[in-house]
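So this first bit is one chain, no partners, the form predicted alone, shown in structure tokens.
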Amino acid sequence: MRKPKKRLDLDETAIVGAALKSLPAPARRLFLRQTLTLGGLSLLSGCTLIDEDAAERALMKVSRFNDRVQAWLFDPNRLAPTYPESMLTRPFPFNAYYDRDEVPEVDADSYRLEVGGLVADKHAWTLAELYRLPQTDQVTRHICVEGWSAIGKWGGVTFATFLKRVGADLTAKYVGFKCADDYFTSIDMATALHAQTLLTFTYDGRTLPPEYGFPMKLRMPTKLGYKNPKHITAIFVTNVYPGGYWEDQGYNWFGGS
């Protein structure tokens, strides 16, 4: 016979205290795993946690609180730090899901940025197109959501105005992101038109090389690395959650500070 799974007694305050603590930081299901118990998910999400599926949604309900939070709190107006060149970490890190001689090669003559969704404007644009628009560059800190930082100068076109040359809905929740390695992301509206949101197209004042993006890498000081997409391909605005490629297996989506 089988015996029946013991309930654990649990401090309540104890637990909100310290999921609410958890919300400015990223929200991996290991995370939570390790800063909550089964019973302190059971009273957050309002689930009955008899097995790892009912844990595994419990764990998503959170971090999707977590989400929400995290956009109520951000404030669109705020600038992340800056850096004098003197500090750029050298040599930048390469980091991805996949080894680096596994980077895609993306042809730049061929190369077309597809435009969709909510837009007026959905001409494929060339690199030459992109190059032509008013670049400007930045020295922020990259922070990877393994526990690791460094410094990189990044240079391209302010997100916010390549958004409203091709007549995107700025009303929009989501614009989502495909890139060439299969990668997939999407990010909130307002962190799209925060000022230090970059479509970039160089690092450190030359052409983004393949490890760091060619050929261009979306770069947002205000959010967690695996949200900064490279080798974008496809740049679309929604109003329909559009996930992402770690976001649909428990990292936080919203990923920002």
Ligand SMILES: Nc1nc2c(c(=O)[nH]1)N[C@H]1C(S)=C(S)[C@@H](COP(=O)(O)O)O[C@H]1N2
Given for the second form:
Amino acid sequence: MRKPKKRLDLDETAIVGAALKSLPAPARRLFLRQTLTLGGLSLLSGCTLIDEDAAERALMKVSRFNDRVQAWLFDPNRLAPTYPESMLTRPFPFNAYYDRDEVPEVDADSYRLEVGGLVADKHAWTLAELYRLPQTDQVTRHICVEGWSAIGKWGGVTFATFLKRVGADLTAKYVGFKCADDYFTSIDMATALHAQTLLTFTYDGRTLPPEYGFPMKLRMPTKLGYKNPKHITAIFVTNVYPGGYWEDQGYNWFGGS
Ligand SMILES: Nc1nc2c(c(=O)[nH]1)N[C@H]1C(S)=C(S)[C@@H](COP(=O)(O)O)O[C@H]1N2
Ligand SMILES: [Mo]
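Previous: the form predicted alone; requested now: the form predicted together with the named molecule:
Once more the chain from above appears, this time first in line as the rest of the complex follows.
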């Protein structure tokens, strides 16, 4: 009897994908360069490849093409796995583009969340106002391209609820984020509206500690770690591609997990 083909579940797919993507950017570029002939690449990108710079630009174009394919494949109704609290990773790993002793200190009292772009209500939010929004929590796996994953419990408001509350144009393409460090990123509207995308203020039942993103982290179990901004200071809705800190250095923008 023939064995049925093994179907990968979402979580395994995520881990395999993360492992592939965990190759450092130069290695990935080399891999792509060796795999795609320059002719094939120029066909794909519609560019004439005369030098390294042009090749880089062409690869970026292919990556942006890949964004569109991933966006098309993304099923807004498909849920990422959730886990029992007994599976929480302790201690939860810290990661940022700097060391732990350089984590930004955000003052809770003077903090305001700026909201801009294609939204009806542009008022800046205090933390007290944000905490009054309906809160929920979930236990999900965070997957980092650097080759680790960990299960954590985050609590906050469903991002779709927040976007509707500020009168966001839900037909816009992107939601962008600015952070208290120099980090920034952006996501597609379908992911912004996904049921498991939360604007979180707590970690494991207590206020989000500074290293995990105080005062808030956008938590998306459907996206890789670098797409989950910590220390958010501004949220804007736009149709102009905003890029991101790692994305502008060659990480894939869609960054699905
Ligand atoms: N503001 C900010 N957000 C960020 C980062 C960062 O450097 N600054 N790093 C990203 C990356 S690559 C990862 S893996 C996660 C790490 O989150 P953690 O420290 O809670 O594990 O935060 C993401 N969000
Ligand atoms: Mo990461």
